[in-house]
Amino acid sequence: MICVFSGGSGSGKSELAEKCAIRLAESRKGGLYYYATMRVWDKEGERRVEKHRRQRAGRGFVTVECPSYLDTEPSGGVILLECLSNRLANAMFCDRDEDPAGVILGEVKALAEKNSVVIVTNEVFSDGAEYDAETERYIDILGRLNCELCRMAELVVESVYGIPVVHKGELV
């Protein structure tokens, strides 16, 4: 089962993928992971990680660093990425993947062949600003990787204040 959340920046997307991600763990045998993808550059980044371990503290996650790659070994559990978007621009801009797209969908393919995936990724496609042409790749590489994983998942939900506005599937 592929589940993809969706918002903008402080929307509620994280802490309703961590719930669903519990609640799908559950009802399975094996463990609860959590992906982090972000590269901590600077006291923002530090802060905004600490965020994350004191939402999730003490609900079972265990936690797998992987801001260059995502780990596609454990199997039968639920995984939570957190998140696409920091995940294709580590490829992007650090790990220079020539198609980090194909990297990317590659891995969360072999991921759900043998467990659940929540994942949570970031609208930034509405506010209608210009930027450099790498920048303007980057917006249209996750564009179209959310499009596709959205093809692929069973459940698709945009938070928008904290509200969970399901487009597909429901809500576990």
Given for the second form:
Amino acid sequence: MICVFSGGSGSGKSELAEKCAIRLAESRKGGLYYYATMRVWDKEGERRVEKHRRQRAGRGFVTVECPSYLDTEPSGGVILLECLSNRLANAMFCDRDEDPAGVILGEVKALAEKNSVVIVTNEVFSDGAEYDAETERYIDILGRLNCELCRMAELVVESVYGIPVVHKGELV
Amino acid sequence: MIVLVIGGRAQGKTEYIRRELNVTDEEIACAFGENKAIVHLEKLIRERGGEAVLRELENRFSHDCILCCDEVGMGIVPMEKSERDYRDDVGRTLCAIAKRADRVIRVFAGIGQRIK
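Follow the form predicted alone with the form predicted together with its partner chain, if you could.
Time for the whole complex; same chain goes first.
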């Protein structure tokens, strides 16, 4: 099962996705995993990671650091993937994967066969600005990934300042 | 009653509150005065910071109040730190206001959708 949570910066999407993952885990025996994809480069990154750690402290998540490879071993559990946009940026700009969308889709499909996967992604599509070719390619690939994952998903939610706007399925 | 109206830039939010919430031009301002409707909260947040804006609003939440704000942060993460901080600040502040609001309306191309 796949659930997708999207939204802009500071839209409260992580909080909604965490709550969904916790509720899904209540009815399962497997583990509750937090797949952290962010590579930390500086103090600002450290603070962001620290903020998210505080937010989920005591909620029962096992943190798995996976900036460039999503561990597909778990079975029967709930995986919160935080977040797709960082995972894609790493695949494109650090690991230089030739087919980043294909790699990530393969990982998510493998995970979702045996687990519930809650994916946090990002709305980066509406600022109307022009960017360099690399960034334009990133936006296009993230958009297509979002479309493909939302097509497979049972639940698609957009977080609008903490309010869940359900585009597909029913909120769990 | 606290009503929050959000939506992208130039989506007709002010027009919407005139039309649907019967607010007159005299009642609209981008300020914390006697005005019934506070528009362009995002500008006030940029000028004063989210925390200061929330403090000002605390005094208004006891009576009817209409708040309008541009939805920002739906683009590529900006290169400039101050711009990144600004988007986060608007997001956090609006999450807090949305929690307090009785109604949240999102305006898309002039069409309002009540999401809370």
